[in-house]
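Encoded as structure tokens, the following chain is the form predicted on its own, with no partner shown.
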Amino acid sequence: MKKVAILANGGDVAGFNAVIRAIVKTAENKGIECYGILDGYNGLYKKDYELLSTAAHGPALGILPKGGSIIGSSTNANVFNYKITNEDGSVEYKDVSDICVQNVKEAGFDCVFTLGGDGTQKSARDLSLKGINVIGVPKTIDNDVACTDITFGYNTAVSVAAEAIDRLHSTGETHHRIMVLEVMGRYAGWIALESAIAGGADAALIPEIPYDINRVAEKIKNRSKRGKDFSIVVVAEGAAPKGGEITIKGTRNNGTGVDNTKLGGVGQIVATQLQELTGLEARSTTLGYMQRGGTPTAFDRVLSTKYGVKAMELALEGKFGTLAVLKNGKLDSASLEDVVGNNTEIGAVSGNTAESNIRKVSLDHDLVITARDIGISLGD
């Protein structure tokens, strides 16, 4: 093995650069050249590469605590259905995956490391079927990649959300209000549930458990009867009421093969309903991109470094078509086929579909049991 490349794709997370650094440093110690593919799968198609180095003034020097990705990323590039803008301004979608395969071969990359979540690894699996040596690293603040206990970037997002809850406590208690915090997570409730426990919230509404707003209101009324005249409610952006649908903020027009649904707005709906049902003033805060950016926690720095080193080790062992994972506290690997699950169609849409294998919160998970035992309402 002489030459490898790193591709970062999907929404940015804290820890991207820590993984990049770990792969580069491990490669350098083995005498292997390491390149960054710029702006995710876009760079793979456009042949935009940059040599990465941790030498003096090298682009990978001093990036461990830095947020974002030094090689960029993309949230809407599917090389199996790629958006092409013609000279006349017209737009069409084409399968450019064979071009990407040829680009990798011409560049001489012995392995491409794909840092990303469900959609990124779906495309990685599809490219591996076309003969590209691929090894994935599980990235997403949503913590919903299958076959691993935790993704890098998640811990930092939870830490930011927990700090926000701490701050909302002050305002809620001072003004006797219901403070609703809407957090990210797409179709999984990991961030909402864990930050609610860490921040001492009174209710946590997650996508896996359709909520009854009246049950949440009852919880808040009971607190008031006991002299607790404020409450904290954490709502995952993908939470939905019983018999209802998730709240959609908008839909992007980026073709098939990517999840074009923009979630958001459920926090304000919950706040309005709780104010009407309880008679207490309610305010909603949407944490948004604050969860994604900034320096990674120490936990994410270590996890990201471990993942990067493990990914390079898998490459040296020739274990391609795999994902570096953490299972029961130990580094391991999983087949990208297992990660994808039943989503077997080439170029198919990733995300919350019947075929997707995204990891959601199970009702018997320790976090659910813990939340219930300490009195956090889950709205059911």
Second form
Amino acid sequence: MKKVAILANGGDVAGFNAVIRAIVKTAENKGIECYGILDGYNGLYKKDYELLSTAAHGPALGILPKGGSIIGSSTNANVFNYKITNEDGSVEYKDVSDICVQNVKEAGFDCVFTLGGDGTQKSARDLSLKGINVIGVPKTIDNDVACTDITFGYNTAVSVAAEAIDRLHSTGETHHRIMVLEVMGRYAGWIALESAIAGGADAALIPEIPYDINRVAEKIKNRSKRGKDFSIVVVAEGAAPKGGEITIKGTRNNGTGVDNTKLGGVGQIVATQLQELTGLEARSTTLGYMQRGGTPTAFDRVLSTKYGVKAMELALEGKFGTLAVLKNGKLDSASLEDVVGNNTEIGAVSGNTAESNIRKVSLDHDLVITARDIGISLGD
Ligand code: F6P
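Since the structure above is the form predicted on its own, I would like to see how the form predicted together with 6-O-phosphono-beta-D-fructofuranose (F6P) looks, so please show that one next.
Below is the whole assembly, all chains and molecules, this chain first.
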């Protein structure tokens, strides 16, 4: 192994740079050259690469605590159905995956490390079937990648949400209000559930448990009866009422094969309904991209470093077509075939769609049991 490349793809998270640094440092120790592919799968198609090094003034020096990604990232760049905007403004979609395979061969990359969530790993799996050596690293604040206990970036997102809940507590208590916090997480409720426990919220509404708003209102009214005239409700952006639909903020135009749905808005709906049902004033806050930006927690720095090192170890062992994972607290690997689940057709839908093989909160998970046992309403 002489030359490897790193590709960061999907929504950014805190910890991207920590993984990049760990891979580059491990590569340097082994005398391997390491390149960054710029702006995710876009850079693979456009041959945009940068040599990474941790030497004095090198681009990978001093990046451990830095938010974002020094090599950029891209959301919804699907090389199997790639969006091309022509000079006249017209848009067409092309399968450019063979060009990407050719580019990797020309550049002489012995392995491409794909840092990303389910969509990124689906494309990585498909490229591996076309002959590229890939090793995945599970990234996303949503914590919904299959076959691993945790993704990097998630812990930071939970910490940011927990801090927001602390801050909402003091203002909510002062003004005797219901404070609703909408958090990200797409179709999984990990961030909402764990931050609700960490922040001492009174209710957590997650996609895995359709909610009855009357049950949440009852919980709040019971608190009021006991003299607690403020409440905190955490709502996952993908939460939906029983028999109802997910709240959609808008749709994108990135072609088939990727999730063009932008979630958002359920927090305001929940706040309005709770105000009507309880007679208490309610306010809604959407945490948004705060959960993705900024410096990683110490936990995420360590997890990202471990993942980077494990990914390089897998590459050196020739275990391509795998994802570095954490299983029961230990570093391990999972085959990308298992990660993509039933979505095995090359070039079929990428990630973030109904066909995605994502890891949702199971109803017997410790977090669900813990939340219920301490009286957090899950809206059911
Ligand atoms: O998957 C990460 C995530 O932050 C989701 O939690 C959220 O729904 C989505 O990305 C937002 O995507 P975008 O950056 O395209 O707005």
